[in-house]
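Only one chain comes next, encoded as structure tokens, the form predicted on its own.
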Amino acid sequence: MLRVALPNKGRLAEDVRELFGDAGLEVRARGERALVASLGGEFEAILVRAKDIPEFVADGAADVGVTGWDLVCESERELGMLLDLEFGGCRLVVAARDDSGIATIDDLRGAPRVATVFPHLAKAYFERIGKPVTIVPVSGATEIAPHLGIADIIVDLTSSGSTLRVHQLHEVATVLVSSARLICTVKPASAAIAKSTAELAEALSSVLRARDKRYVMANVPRESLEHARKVMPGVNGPTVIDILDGGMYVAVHAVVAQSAIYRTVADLKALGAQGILVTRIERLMP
């Protein structure tokens, strides 16, 4: 059975459970503190800290896992990246105090002290750009370090930048762009595990494809069919079906981007369409 390492708490864990549930792989645990769970009766989940997931997968304790790309890169373990799950987006940035006089990375002088929870990524970044620094590993509360004299600058995660602004810090450079990823071992334990891994990736991918799409159905006058094709292009063109005793109407079905639904419905009404129906899509396979 495929063993999947999932984050055990936090917003990332909530988003992961929702995604797997939409794919028909509901996380079923015996309690809030359970370390293992069933994934829809198909796979086994182990529930651990997001930070530990790269190690679990790399060491073979799990076949696949879901965690942040920042944590994968910081681990420096050899892992495969199967899928960007498109949530948990954030950036690992260099930040300095507002009164530091540091506006860009080129303003750094000497060998500034850098406080960070990501010492490997920070070290690699400054080596890559040729800037000597002294890395100061911390376990949390990175934003306070420059104000306490512990460090001159920090390397930390941000999404909107609001936390940095609250602590009178500003971004200087971006080290890494991160999001939740589905990762796997480089060498699957067996052909069966490799097959299950590919099936899992495709199932999750089909849910992600469907999330910003809607399925539109309408009865359109035959004489307006060519115009309807432009209004509802679909994935590979709309599906057109004769209606039993429909006479002047045909049924047109297509997948439409959620952002285009308002205009699509308005345009269909202008063509004389009737019985317009818009519904959500749970999964979309190419």
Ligand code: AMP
The other form holds:
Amino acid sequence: MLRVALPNKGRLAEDVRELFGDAGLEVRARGERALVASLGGEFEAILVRAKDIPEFVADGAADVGVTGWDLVCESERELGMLLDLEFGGCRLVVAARDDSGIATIDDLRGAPRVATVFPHLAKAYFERIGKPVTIVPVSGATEIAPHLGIADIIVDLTSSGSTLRVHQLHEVATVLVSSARLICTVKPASAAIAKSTAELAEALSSVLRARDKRYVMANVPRESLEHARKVMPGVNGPTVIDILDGGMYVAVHAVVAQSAIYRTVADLKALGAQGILVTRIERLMP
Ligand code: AMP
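Hand over the structure of the form predicted in complex with ligand AMP; the form predicted on its own is what we had up.
What follows is the entire complex, opening with the chain shown before.
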């Protein structure tokens, strides 16, 4: 049984459940506050805070986990990174008050006090760039620290920048770019756990790969087949299927990037295709 540590609430929880659900591993918890959930057959989820997940996995309480890359790096634990899950995107940034006169990192003078929930990452960043600072660890509401006079600047997460703007702060530098990741122990507990871990990573990545693709089916005039091949190149070229009536049309199927669907359908129409069908793909394994 593979133990998977997943965020119980917070920003990542919903996207994680959706991703696992799409991979056929629905998170079935007994109640809102359940600590353990079934993921079906071979998997069991433990539902904990995103911040604690690197520790749970590093200590072997779970074999794999999903959490933010920022939290993995801040934990300073030795962990394997299996997959970027492409949600929970954000950046850890240095920010200063709009009226501070600090526009770039080179404008920092003396040893400014830095309020942050990420003391390890902040310390490592300022050491790397050779700027002396005093770290002021806080457990939340970092944005108000410069206004309360307990810090000169902050190191905090941002995605749209709106929270910083509301607090009259602006970005000065990027410390880390983050997103949700699938992480694992460096040494799997057994060969069976290693195998299940690899299968889980493959299942999740097949869902991610399918998300921005569509499956297109169209009946194309036989004489336009060469043209259709250019319109729908697909993964390994389109699949061409004879239609039983033996008539002038053949069925052409291919995987197409979602961003190209509009053009593909218009081009298929233009070459006389009929019965055009565009569907979502649940999983894609090349
Ligand atoms: P939680 O504290 O459980 O809500 O999860 C916070 C995690 O969500 C962070 O560690 C990041 O990995 C991720 N995240 C994505 N966007 C943001 C954001 N704008 N602010 C804070 N966390 C974010």
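Each form is matched to the other, and the largest set of C-alpha atoms that superpose within 1.5 Å is called the rigid core. Residue numbers count along the first chain shown, from 1. Quick caveat, the model's predicted, so the values are computed rather than measured.
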Taking the rigid core as the frame, does residue 41 move its C-alpha by 2 Å or more between the two forms?
yes
